[in-house]
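Just one chain follows, in the form predicted alone, and it is written as structure tokens.
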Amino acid sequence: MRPPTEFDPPPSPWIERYAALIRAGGRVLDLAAGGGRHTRLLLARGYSVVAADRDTTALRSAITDDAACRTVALDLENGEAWRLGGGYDGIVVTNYLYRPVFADLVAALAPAGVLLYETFMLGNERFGKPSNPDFLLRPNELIEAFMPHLTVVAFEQGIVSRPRPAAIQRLVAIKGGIIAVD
């Protein structure tokens, strides 16, 4: 794995904070992994990672020679069936919204698997992209989408100032019952 540089965006504090809920040494899906900021974090914490993105060019240059990581080039929005398998102890999704995969995310989690989700919501158009309402969550949409299927551990929505001003929603949810949190 290539060490991060000063130009790499840091991991989301939300993901850093709640990644510890994922079973130690578990298998994690980093969906829409981009340049690999969360893949690197997860690998450094000892997880086995499947890093998937439509374009894996940046990801492959960031994550090199790591047996614990498999990169997958995949367009989730092309209408094909879910091809990423299941049994994940954790799934991380940041800065990506494609509502038709919500059910696939739930199905892909192992029992006691943890979903860590953070993306933009309505109001973000004031701060820049994304600004298209199709790519912005409605108020409470994330919790309403997952609460019937997962146990919600944490949820936030609103305006953040770092790493840049944005309107976001964040969710941590577990498949099945509650797990111990220190």
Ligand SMILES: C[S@@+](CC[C@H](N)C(=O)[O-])C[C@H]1O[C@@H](n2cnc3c(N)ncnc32)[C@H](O)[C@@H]1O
The other form holds:
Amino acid sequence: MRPPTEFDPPPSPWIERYAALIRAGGRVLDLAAGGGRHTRLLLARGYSVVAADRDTTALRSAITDDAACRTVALDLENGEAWRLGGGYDGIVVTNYLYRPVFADLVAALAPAGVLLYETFMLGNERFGKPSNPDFLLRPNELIEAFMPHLTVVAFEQGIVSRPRPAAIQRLVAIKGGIIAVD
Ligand SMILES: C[S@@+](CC[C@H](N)C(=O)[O-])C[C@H]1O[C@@H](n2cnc3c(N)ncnc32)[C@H](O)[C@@H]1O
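Please supply the coordinates for the form predicted in complex with the ligand, as a counterpart to the form predicted alone shown previously.
Below, the chain from earlier opens the complete complex, with every other chain and molecule after it.
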């Protein structure tokens, strides 16, 4: 992993805060990982990471595949069955929405595994992209989608000012019963 530079986008404060709930030393999936800002955070915290994206060019320039990190190039929206396996202690999804994988995310979590999700919601169109409603969560959508299957630890929705104004929704949920959250 190369050292961070001032040009690397910072991790989401939501992921920084709640990644602490993932079992120490566990295995985490960073789905639609982009340039790997959360992959880098997770690796630095001692997790092993599977970083998956349709385009792994940016990932591969920042991260070297080794025992702790595997990058996977795949199209999540090509209609094929889920190819990323399961037993993850954590799954991170940020700034990506493809509703058909929601059930796969639940299935891919290990017992006590933690789902950390943050992406844009309706209302974001007034701030810029994404503005296509297909890529914007409806009010309460994350909590309605995952609450029947996971134990919700935290949920927020609204407008944030940083890193730029945006309408977002974010969720943390555990597979199984309640756990220590402090
Ligand atoms: C806005 S970026 C978010 C990247 C990262 N999660 C973050 O928050 O920094 C969205 C990512 O989704 C990936 N993506 C879009 N469509 C995809 C698909 N069909 N299959 C896999 N990845 C896809 C893009 O390549 C891009 O890296």
